[in-house]
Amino acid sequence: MLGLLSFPGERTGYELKKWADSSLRFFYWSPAISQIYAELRRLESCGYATSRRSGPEEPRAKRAYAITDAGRTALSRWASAGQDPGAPVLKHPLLLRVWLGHLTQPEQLRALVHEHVARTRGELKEVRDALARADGVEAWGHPQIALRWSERRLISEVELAEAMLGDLEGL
């Protein structure tokens, strides 16, 4: 939530949430929104990060939260530090749908597979599209840089899983 929070402006927790789900997801996660509110409240009690009320001129009350200089310099100690960051977690539920395969029809597997590529090339045009939408945003330079990766990672992804396919006619 600081690292979305680090980026010039203010925003609400909806608007946080819609920014994770158009980058952050594609490469680490996106939190549900009631997280993101939680953690919001958590960042202001521990002085990281503050939040507006907006005026009575709105229709529905909002309230706007940035980072504070104290979540800053947490959050640029945190991501300057020197430590491996470790290797990434792969919680691959397809792949654990395949490993399990002998417990289920073959053509249910191809099945799956097919469904994954679909979903997988519908992640990819997302990407694209905020990649798009970044264009030329001059505080969005990094992660463009990390959606980039996002679209070789899909692409990978989707060559991946028709070579699965393949895989499993010869089964």
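Remember, predicted model here, so these are calculated numbers, not experimental data. What we label the rigid core is the largest C-alpha set whose atoms superpose within 1.5 Å from one form to the other. Positions refer to the first chain, counted from 1. First, how it differs from the form predicted together with a further copy of the same chain.
Comparing the forms between these two forms, the C-alpha position of residue 69 differs by less than 2 angstroms, with the core used for superposition. Core-superposed comparison between these two forms: the CA of residue 141 stays below a 2 Å shift.
Shown in the overlay between these two forms, fitted on the rigid core, is a CA shift at residue 60 of 2 Å or greater.
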Second form
There are 2 protein chains.
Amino acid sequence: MLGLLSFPGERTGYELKKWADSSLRFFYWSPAISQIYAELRRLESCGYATSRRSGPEEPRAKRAYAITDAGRTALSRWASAGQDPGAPVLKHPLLLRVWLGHLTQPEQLRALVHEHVARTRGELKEVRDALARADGVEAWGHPQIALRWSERRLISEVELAEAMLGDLEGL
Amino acid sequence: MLGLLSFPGERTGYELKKWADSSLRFFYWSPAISQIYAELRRLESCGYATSRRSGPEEPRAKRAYAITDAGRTALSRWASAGQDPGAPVLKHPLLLRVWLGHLTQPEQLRALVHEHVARTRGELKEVRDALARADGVEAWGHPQIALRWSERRLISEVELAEAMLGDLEGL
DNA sequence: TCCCACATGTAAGATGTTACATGATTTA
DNA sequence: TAAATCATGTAACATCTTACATGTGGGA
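Alternate state requested, the form predicted together with a further copy of the same chain (shown: the form predicted on its own):
First the chain shown before, then all remaining chains and molecules of the complex.
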């Protein structure tokens, strides 16, 4: 959440959720909206963010958050701590099903792989849309690199699934 | 846990942890050992597993678990429920750091990517070792496919990191 | 003799989701 | 005018990790 707020501008919890859904989630994760609101209050209580209620000029009552200097300092400390970011965590339910393939009919297993390919292609389209929206925007260089990585990763995900389909045939 | 037990033989919690660390973790996840023991007791309390204390012939006192018929039934029901296994979950701390690259010195960021490549190559070696151990064993066909997928995935992970390094240069 | 691997657990706490509740505004 | 989207929250619960505690057996 602090990272999302570290980009210029202020935003509501609702907006942060949409942004996380359309970008962060492809390489990290998108928290539940209820958690976002909870974390924003927590950040404010530590002094890492401030919030502002929308005035009467706005049609809707809402609360927009912005990062504070203390928040930026904390975030930079986190980022420049020489420590290892840690290994990626992958939980791939399809692979779990393939690993336990002895419990499933071969055609059903292949059908699951095909569904996975279809879903992955759908996500690929979403990433490309996000990339198109980010294109040319100032100060979004790094987020764009993360999205490009995500794009390539999804392409590779499709290839991996197709190779696995071949392995399943050969069994 | 039930899935691990669904392969022939009986095993202790400790052994299950080692197996999960050397195989499951590459495409799904390896639970903490404390959780494994808790889940095994839980499985036994639902009748999905039975346990047997080692007799006096064994040098060490330990408890080996095996799946029951009820456990197999429950697992098959889970596997053949026509439902979607769900989308893969990826939490990639390195990408999070790249996404927030404006907080880090360029060379430090590239160093993180290089460390990631080195770690990934290490995991690749582990997968290949696991694959060598699984080679030829009866009834391990599907686990082998999952490991081959993991091997290709790690190769792709290295390539993705190297492509990203190129993007970072171009920034 | 000392350390490492084997082996099992308890308790506290962090983390995150789901279900539910509410209400305003915009769009079809 | 109905549905979708915007907008915010509470409470219960599920899930999982960390730190701690304990003891055995084998190898250097």
